[in-house]
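The chain that follows stands alone, in the form predicted on its own, written as structure tokens.
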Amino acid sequence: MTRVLSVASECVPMVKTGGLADVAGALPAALAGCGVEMRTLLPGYPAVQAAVAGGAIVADLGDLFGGPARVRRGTLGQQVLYVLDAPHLFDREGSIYLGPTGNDWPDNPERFAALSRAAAHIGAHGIEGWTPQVLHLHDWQAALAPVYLQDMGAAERVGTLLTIHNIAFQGLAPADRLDALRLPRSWYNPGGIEYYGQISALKAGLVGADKISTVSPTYASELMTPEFGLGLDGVLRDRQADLVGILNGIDVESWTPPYKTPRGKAAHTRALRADIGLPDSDGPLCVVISRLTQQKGLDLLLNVLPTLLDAGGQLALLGSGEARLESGFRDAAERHPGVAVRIGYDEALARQLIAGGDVILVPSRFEPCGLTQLYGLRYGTLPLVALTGGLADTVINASPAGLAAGVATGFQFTPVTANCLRGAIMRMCALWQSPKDWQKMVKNAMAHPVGWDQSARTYAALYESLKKVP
């Protein structure tokens, strides 16, 4: 049995802003059958504290960046959850990362240095008589742990794995915060945590962790290029031998379609149209569930939307984000009866869109792994995706070869331009006119493995390789 402490800044079902939360919530149960005892450490935001109300205090960390800090014990499903109880850092309403003005909380460097330091303390000293053999650190918010672990003299006893969920977020802090963050000055150099005159928490993890993973094999390769590495590609090329891509999975118990065949799906498509105010149509109903940002390529979709509508297709969109995109899609809905838009997020509606849609659109410029295309596959809602990151690794393109072999599960396009997206939409609409081929793809998609089984085994083997003490 390998003992692993997973350290993350968010986790379902308590707090979520993105896919990291889904992964952190799913891994402990997924790994339980693979010889891994995983416990999870989270910051004590109000929602997390509420989930462990009355939980026993199992560690006292003393003063941690301006106030007292303790660790409480709770549960995450059937697994152990530890919560960093530090009210001066985490007892705040609203976004877990952003203040009332929409900007980062000014003390984010201290808030997540505290999370990293608590993880290192547990690695070095144990907790409740339990000592992790591996720290699994997620993104920049946990990435200072290897530095603190070494400073505590425990790096030779505890293995460390850093997972990059999105390299766009790097945890930068001014260099004059070095002492305030209790970081050894010996680490502040170009081969350490220095990044263009600043401290980079993510870079600390990239140079300090024993192994690095990311959430798809293609994204692992992309990160070593200037286009995708965002200034850290050189560091990752230096660590290439220690870098691995492991696909995310989804909870197939929670995400189980209420039908087993394409015919059963049709009733949900009719119900979806009725509920969101779209007229009946013989064309494909395309759905989007996404942050409305340039990264997600939704400006491209707005540009080519007339192509979809002219071919008889429809669009139902749920999301929020950049004001210009929200406004653009709202305007499209006002002008076209074949477009329905809901700004915001609604979990029940998201599931209804996935169940009732014919196609799920994910035209991202980059996508480390992506989960919506996995939900689409599970529900036979064919993904139409850009050829990048995890989208490239999870969807089998409806190319002539893919169709001839009877294995296609969706549509891919590259490069990520409006013209190529337009071409993919035209190919999709043309294939819609061949019900036999379409239904074969739906069956393929629903049979495609999207759970955690294979990835859990890969993680378990990686943890085993990182054990330094039996």
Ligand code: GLC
Given for the second form:
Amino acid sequence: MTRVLSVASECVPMVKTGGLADVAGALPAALAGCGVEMRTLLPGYPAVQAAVAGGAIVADLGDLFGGPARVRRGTLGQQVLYVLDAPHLFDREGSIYLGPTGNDWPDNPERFAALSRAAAHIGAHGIEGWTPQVLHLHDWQAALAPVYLQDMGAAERVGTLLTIHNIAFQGLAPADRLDALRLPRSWYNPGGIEYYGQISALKAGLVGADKISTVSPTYASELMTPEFGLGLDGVLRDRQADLVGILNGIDVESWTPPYKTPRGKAAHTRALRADIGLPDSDGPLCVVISRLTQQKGLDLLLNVLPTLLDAGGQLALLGSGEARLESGFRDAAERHPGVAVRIGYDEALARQLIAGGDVILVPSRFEPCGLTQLYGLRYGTLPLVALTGGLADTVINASPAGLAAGVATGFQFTPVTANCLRGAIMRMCALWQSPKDWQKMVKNAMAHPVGWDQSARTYAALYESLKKVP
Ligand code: ADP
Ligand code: GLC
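Could you switch over to the form predicted together with alpha-D-glucopyranose, since the one displayed so far is the form predicted on its own?
First the chain shown before, then all remaining chains and molecules of the complex.
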């Protein structure tokens, strides 16, 4: 058995803003059959505290960045959770990352330095007689742990893996917070945590963790280029030998289509149109479930919407994020009867869209892995995606070769421009006209493996290689 502490800033079912929560929530069960005992450390936001209410206090961390901090134990099904109970940092209503003004909480550096420090403490001292052999750190919010671990003199005993879910979030803090964050001055240099005159939490993990992974092989390669590395590509090139891409899976039990045949799916498409206020149609119903940010490329979709509608297609979109995109899609829905838009976060509607859609659109400028195209595959809702990151690694394009070989599962386009997206939409609408080819693709998509099996085995082998003590 390898003992692994997974450290994440969000985790289903308690708190989720994106795919990281799904991954953190799914890993422990996925790994249980591979000889890994994974426990999870989370910040004590109200929803997490509620889930472990009454759980015993198992560690006292003293004063941590301005208030008392303790670790509370809880369970979730078979899983053991450790919760960083530090009300001055986490007992707040609203978004877990953003304050009421829509900007980052000003003390985010302290909040997640505290999470990293709690992780290092558990690595260094153990908890309840359980000492992890490996810390699996997710994104910048956990990335300072290797620095603290070294400072506590435990880096020789505990292995560390940093997983990059999205390099666009780097956890920057002003350099004058170094002492306040209890970071050793010796780390503040360009080969350490210094990043253009600031402290970068993510860089601490990139230079300090024993291994680095990201969530698809293609994104692992992309990260080493200036276009995708966002200033950290040089650091990643230096660590190329320690960088690996491991694809995310999805929870295939939770995401099981309520139908087995195309006819079964058609009933869900009809119901979705009725519920969301779209007229009946013979054309393809395209769906989007997404954060509305620059990353996701949905401004391009706004641009080419007329092409989709002229070809008889429809769009149903669920998402929230940047104001300009929210209002752009709202306007489109007002102007076009073939467009339905729901701004907000709605788990049930997300599932209804995946089940009822014919096509799921993911035109991202970059996409470390992406989960919604995996839901699409599983539900026979064909993904139409940019050829980047995990979207490149999980979808087989309906190219002439892909169709001739009978293996295509979706549509890809590159480069990520409005013109190329338009081209892909036209190809998709053309294929819609040959139901036999379309049904073959639906069958291929539904048969494509999207679970955790293979990646869980890869993680297990990686943890094994990171063990420093028996
Ligand atoms: P990212 O993590 O970059 O947001 P992913 O595709 O990896 O992208 O994961 C997004 C997750 O969040 C998926 O599970 C998706 O269904 C969900 N999601 C995104 N926006 C919404 C929304 N508005 N309502 C419900 N679920 C959403
Ligand atoms: C990030 C990425 C997304 C990935 C998710 C889970 O939020 O943007 O592509 O699927 O993390 O790894």
